[in-house]
Amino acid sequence: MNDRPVSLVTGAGRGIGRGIALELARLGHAVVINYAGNMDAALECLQLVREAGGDGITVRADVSSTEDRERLVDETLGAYGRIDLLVNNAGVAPSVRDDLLEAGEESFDRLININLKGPYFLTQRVARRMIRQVQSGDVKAFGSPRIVTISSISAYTASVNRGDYCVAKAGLAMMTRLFAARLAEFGINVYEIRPGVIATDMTAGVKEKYDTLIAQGAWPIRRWGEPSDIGRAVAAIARGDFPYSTGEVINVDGGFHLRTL
């Protein structure tokens, strides 16, 4: 019988997802490390999770696929029998940054399917399972289940050369509100974490641009964010540090949202 809280983290092989997985491992969680294609990175993350004091498994699944989402949940339940925390983190950047007036439907469909539709229906499926846990009284050891979605400052910051990405992230913000309102009666709290500019593979190609913005003081805390910064925010939620908050947006962005003059 599993004696650890169980966290399902999508896109956990590297980047922000890995940072989240490691912080949850330090809390003693069993972490389901979902990945889409990079098995080596996922296995490396699993080793780091175990070294940090956690347990875990890896599950390959494309969150944009209905069949893969079902299998991801089924394999999680088959391994541990429960889900105490869902972290919707998997996401992709546009393959090409095209001007808003020129961008095509192929990129839009890809971004919406992976970054918005996938998390939406995965949350729906996991939430139904969490409700059954609550209704069966299976919350005493670890507390009520929780759901976290990793969005972005792009949820409200217009980037006209990646409109598909911004629209998807804005959709995640509303998704958080919707599930927070629907699940509150079951004691399942839902949160959105909005990262700023985080040092990952996704941002490596624009490092020079953001190095310049940081030096110019584009946001108050003059450094790159790290995956561990996001991980620590998720860990605080996992510990139950915000029991009277749901639908809350937690900005982890170096103060970007302050819009200083």
Ligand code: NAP
The other form holds:
Amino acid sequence: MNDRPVSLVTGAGRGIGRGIALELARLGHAVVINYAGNMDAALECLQLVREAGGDGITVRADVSSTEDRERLVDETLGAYGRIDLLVNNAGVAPSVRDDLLEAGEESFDRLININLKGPYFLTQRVARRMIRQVQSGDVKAFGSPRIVTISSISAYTASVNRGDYCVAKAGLAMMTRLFAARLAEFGINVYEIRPGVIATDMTAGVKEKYDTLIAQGAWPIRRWGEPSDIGRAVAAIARGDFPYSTGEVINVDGGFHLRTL
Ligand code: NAP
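Switch from the form predicted on its own to the form predicted in complex with this ligand and print that structure.
Everything in the complex follows now, all chains and molecules, and the chain you saw is the first one.
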């Protein structure tokens, strides 16, 4: 019998997703660690989750696949019978940063499928389940279920060498607003976290560029973001610290979003 809150975190094997999984583990959650192909990273994350006070399972599933999303939810429910928190974190950068006037449809389709369509329909599926959970009165122990989506400063920042990424992330911003509006009547709050530049495999290839930008003061807090910075924001949501906020954007970006003069 599971007596822990259950969090489903997509793309949790490494990077930001791992940072989120570890902070949820510190709150004692059972964490479903979804990954796409890197099983070693996912198993290592599970070990760290257990050491941090949580528990969990790993589930390989491609969030862009309908069948995989279905299986991901089924395996979560099979293991724990409930979902208290969904974190849509899995995402990819374009394989090549191509100029807006040249970039092709293949990259666009890949990014939209993984970064936008996947979380959109996973959220739909999980939300239906959460509604049943709420309607059966199964909220007493852990409070109402919640949903968090990890977007990016790219949701509003025009980078003309990765238009596909920006469009997908802007879509996630509207997705958050839509589900927030639809799910409020069930007590299910929905949030968007917008990371700035975070030190992970995704940004490893452009490290020098960002080192220089940070030194030049491109954003007020002059350091790289860490996966734990995002994890701690998710943990605050998981604790229920924003009960009267939904559809809210939480910027975790070192102040990048500020306009200064
Ligand atoms: P990362 O280090 O490249 O890790 C990506 C994670 O997503 C991995 O666990 C990977 O699984 C998983 N993944 C990739 N494609 C998937 C798919 N189709 N289905 C399921 N899982 C998949 O990236 P990250 O930097 O942690 O980024 C995590 C999220 O934060 C992304 O949505 C990204 O856009 C966003 N973000 C990142 C930054 C940044 O500066 N790093 C800034 C803003 C927003 P495997 O390990 O199995 O490959």
